[in-house]
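Below sits a lone chain in structure tokens, taken as the form predicted alone.
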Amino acid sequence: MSDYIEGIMDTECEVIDPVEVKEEMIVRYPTKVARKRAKQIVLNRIGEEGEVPPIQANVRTIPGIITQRGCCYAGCKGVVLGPTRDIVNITHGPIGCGFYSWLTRRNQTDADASPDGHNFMPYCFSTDMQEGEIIFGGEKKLKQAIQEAYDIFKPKAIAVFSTCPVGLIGDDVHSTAREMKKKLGINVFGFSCEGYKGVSQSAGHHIANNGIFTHVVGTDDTVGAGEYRMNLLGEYNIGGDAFEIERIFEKCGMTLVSTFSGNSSIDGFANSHTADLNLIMCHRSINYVAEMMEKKFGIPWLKINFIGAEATAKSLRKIAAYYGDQKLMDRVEAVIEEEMLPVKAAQREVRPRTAGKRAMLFVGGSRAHHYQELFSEMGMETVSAGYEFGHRDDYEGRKVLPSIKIDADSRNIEELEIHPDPERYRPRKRPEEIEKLKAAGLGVADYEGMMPEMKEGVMIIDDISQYETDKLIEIYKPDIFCAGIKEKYAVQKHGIPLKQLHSYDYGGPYAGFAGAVNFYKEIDRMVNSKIWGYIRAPWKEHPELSGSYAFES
């Protein structure tokens, strides 16, 4: 047993036993609930073959527990399709759901990159269903909304997203979309992404992947110019991340065909099957498209990470190794050498103030994994982490996929049957070349997961509850907590700064080399600010009741 798992020293030099912490967290739950949560809270251990303990994930949140998760609709519209500038995304449902059809995640785009200048991201499109539509059906109103959006904006494509009432009353958004597609002569397609489907927003990611692959990918066979043609999957341009990655690619001489879906255009999706390589950032939200493109068109994929300067350098080297071109390898090394100079300078500046401080990360997608790289570069330690909507393969690696059982919730999501395209299937690498790359450790079509890269004894928590969050903060006293907007103010009331890693608050970019420098400076300010120590409950400062004894007057 490692020194780490035997105990962690807290700020008062007391030993924290993770086993006791886990027991203390679940003892308050009813027996049946505690039994389930115990499977979702594991202490990391690394075996001789790199194996890690199994964790229960992608299961329904227990009723009554306050979760950080979002719904299926949020994952489909809000995460995957929302950042695309030239698709009119119509939320079919009540206006309350329409809030999330607006730009709530700080996705950025460059409208000047489109010849027509279309940018519909700042708009909120909703059918605003009322009681009449709930009773008698809303398909007529949906057709009117599609027609109105077309008349005003003349978009290339219109997407329709179903919310919970739509699924309950039985509106057929797909037949409506087909009818309006024929009438208008543009691409109109729908998504059955009712919020209650699946166990979290992860179901919506899968549905979005299926829809965009079925209706858009492969509809433009034009092969563009440029060397080393790639797609970037699972990068959503929060706070301008994609702009920084695009800058690095251009500097290295690489060609970005399409991004799914930060700073994206429907034309890029349509043409993405002409690329030579797919790069996956967020494994959870987008691996489905990568697998389907590999089966149908023969495009391999690599799991990469551009969060963290060292991770960015490693990812660029992986890309260069995939192509095996010495000219590209030399260019990549020159770019890394140049870009790391300001990074190292920033590290030297902040590390004396950040080294040894503790971070906790409970974020969706792959971010709880990726951002550990940045904290490590600052000398900070991740003492606990987990995903909101991760699956076991996000934690343990894709090697566990054959052992994952399909349950009723997973069966809600259609699995497309994909076959090689009879005319356009073109393996970019021969089987022996792929095996050679794998033998060299390149990890083609593989992801090792978050847990194998974390220390032994750290607590991994899937779908953390608010009660568990409060308990962790009380015991570990982290210097910073990373999560989303729903947890932000509850955490800060503990006197702990929270960095929002879903929409970056008002910061960013944090990707790539320049993004790493931004992150170092921002976290340095947050963890070393004295303001958090002055937070006291109002009733402690100004009690509502006060008085004195009669003999004192």
Second form
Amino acid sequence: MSDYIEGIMDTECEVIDPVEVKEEMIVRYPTKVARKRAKQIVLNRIGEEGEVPPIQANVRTIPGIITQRGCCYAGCKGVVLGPTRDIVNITHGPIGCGFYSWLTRRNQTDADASPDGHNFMPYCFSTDMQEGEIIFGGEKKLKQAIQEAYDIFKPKAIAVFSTCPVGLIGDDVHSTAREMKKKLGINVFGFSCEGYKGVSQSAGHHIANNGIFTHVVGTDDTVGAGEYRMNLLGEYNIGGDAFEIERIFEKCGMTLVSTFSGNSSIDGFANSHTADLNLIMCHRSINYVAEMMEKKFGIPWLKINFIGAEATAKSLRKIAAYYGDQKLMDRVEAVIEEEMLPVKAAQREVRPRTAGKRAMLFVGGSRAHHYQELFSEMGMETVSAGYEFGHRDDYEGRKVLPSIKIDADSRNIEELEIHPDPERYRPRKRPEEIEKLKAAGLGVADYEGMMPEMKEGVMIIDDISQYETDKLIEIYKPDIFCAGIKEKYAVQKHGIPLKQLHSYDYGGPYAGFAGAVNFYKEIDRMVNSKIWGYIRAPWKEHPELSGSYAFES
Amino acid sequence: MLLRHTTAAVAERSALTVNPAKTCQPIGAMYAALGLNGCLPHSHGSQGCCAYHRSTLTRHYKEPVMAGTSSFTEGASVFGGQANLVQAINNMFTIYEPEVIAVHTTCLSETIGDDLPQIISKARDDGKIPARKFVIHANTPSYVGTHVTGYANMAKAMVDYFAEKNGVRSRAVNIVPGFVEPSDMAEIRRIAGEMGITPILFPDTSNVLNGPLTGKFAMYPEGGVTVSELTRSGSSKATVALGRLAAGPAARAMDVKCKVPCHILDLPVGLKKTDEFVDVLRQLAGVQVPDSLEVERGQLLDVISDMHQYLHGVKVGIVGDPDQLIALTDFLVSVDMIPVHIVTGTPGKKFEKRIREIVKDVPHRVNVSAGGDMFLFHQWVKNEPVDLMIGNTYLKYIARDEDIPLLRYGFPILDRVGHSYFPTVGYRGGIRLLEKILDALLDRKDRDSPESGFELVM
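Can I have the other form now, the form predicted in complex with its partner chain, not the form predicted alone?
Below is the whole assembly, all chains and molecules, this chain first.
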């Protein structure tokens, strides 16, 4: 066992050697598969300068390995554009893709927040392509579908999402969208987010970011009222997270111009360039928009995290420090003090039951990192974690960006060339101010990644397979496993609770202060449930036969 | 309002589907493949298809749903998916050790024209398929038919790949259930068992997608038809298909391939359709209908007669798959309920004809659409309200907006349990359906009746 590895104790107090675990995990794999997976399974080690070992990420999934990952379309239509209530999102393709992404991500929205009250989220729109369109082309049907959507629903905007066959048969959704935009006089735009693009949902996020940036951001120069005007990026309002964050901002006197894209309206995107700061929640899915807005409009961005009460407090302080306004700083401190009271009380309540329990998180592109905050607030330890579709910078921090090799799959995803907008570019901070903020540790335009914040010796696994999941569970017997719906019941058959961190198991919110309290209670319920104790029937405990003779009674 | 943009005015649409009452073929193929013992389904396409199907099936069953994917990238989409599939087959047999891999295609692999038999034989030639292990396939292009077609195609693939005629007719009877719940498949087997028949039932997802919590995850649960049963099925004396659309093709293929005569029936939902099933089984096996089934039948009839006053004249709107809708409509009509709006997303000319036949004596105009969607259904409901709706979970948005009680029935049910444990087929299933219908109607009556007219006994 390597000397730097801190042994992790399992329930029988045996020391688990992660080096051996890794060996055991890949020994069954065919040679080439084992070689590839070995680069995606890394034991964490933190160097003197905070550097961590490289991990292979954002690479092709091995066919047949049973992955958690989805596709480009899911990342574009499902994740990024799905939570916006007032765009009619038409899936151009056979019926399945539109059907499966219909209401399944639990994005909540406040439909009455916009004056027009538009809300198309409970609707699924599809061109339902048939064989004829596959053979002769689907543009005509798409055009007609856009017309019908306009005639019936009168939306402000219509977006078109391409599925696999659309790219293959060569339908030009962009020119169709342009034509219909001209004809209808509303914003119509398309996304080439065919499922086969890239290696995971991540490609779809990038394509969605590019599309929104090109077609919507900066189209409305109205500057709204309010101080400390910010955008929140990469927050998708699962289970009402955005509502809680909005509540906190309001209490702090901060003004939210737009959220990309939880509880959002396309109107917010359109004038989001009037904000003075971009806050990034999910670095993976949305950092592209932040970077492009910085280049084009001069808006700096900060990586923040509202998952975890301490993380929320820290993020609020970062925002206040960015504005450097004493009034705001004082107000933020007052809010934190008030909000932390019930949080601390909830922590005191659950910690005797949760401290020392062990969690594993394999999910998303930032959640596997963010949720460690909540677990540590409960005294729980994260013994292994990994992303479903993260890139190396999400693991190792943005400092590795220059060293990431661009492979063929990434090269296929367009990288927009952005220049400062001649009229709208307005640097919100002077370069020396930015340097000062950076020196103060504010992390402007930076993300340190998950690994530097994790313990040494823990296993980091990218794009975990079902086989590796089973092995981890057999060997470590964690107290809770966090992943998604596809993993949930297989893990629970083992008698170990699984918390879904995509859909929150239909609970939440878990963001902010109120969310943290919800999460403590939920995890306490799960890791201390007596249900798992019922698995063995009483007759299995005492299998001996007993009987009595009739004369005894 | 949840569906706030839906108005009563029915606009003509020729290109836009809104709120579909169907999904695509591959998910049906994946579900059917899970009804084969020791089988790992495999989706030959982009990995999103597989993720979506596994997620939807998991949400419906709250059980593990394991399946592989060929994980197409742009390169594979251009050069063909052979390398991906051969590699996937090798990986799955090496890592997960299934008995059978059941591959279904997707719109992607169909559009580029991947030749599955050729790829499978390449995998065999390359030594990627271990001895006594199998790879089967079904073509399931998402742009043809629906999830029901996909189920039918995979059930048929089981016949195409495994059924053998050995020259001697056995006394066995094959039963092909349509796209129904694991509980329904178990109930169909039980009914046959009551009659002294041990059927070869395929696909059979009972004990697969309604498994117990044991503290151990079994990649391949105990249930499912075995390869050896399927091999023998070619020598059975007859095949009974339950559900023309979902089960018919497999039964007909068995007839063509192994000359096993097929009897294609409707799903045994409700009194009359269960009678048909039992009567056909009786004749095929040359047995008497046992008293136990007569009692069950009598019990169903008893419930109908006891509660007829609450059923008579109740207007119902139903959305679902053709096989289910035909049998359900027959049941509703048989108890004097009035199916007013009937919508399936699965296109088919025969469907409307059959429904029209069933409702011909119903004293009310009946709206029927094959290839319709829930948006149209909702508009119909707005134009003529109903007392009860029956269909999948997506109907709950309409149910809430229009304040109409909803009975969850069909696929998918994402927000309730029970369907995978308690059948709706057979006489007992009929009692359960009535129980659910009456619960919905009478709960509503209890909620809405004035205090002066509130009833203790109903």
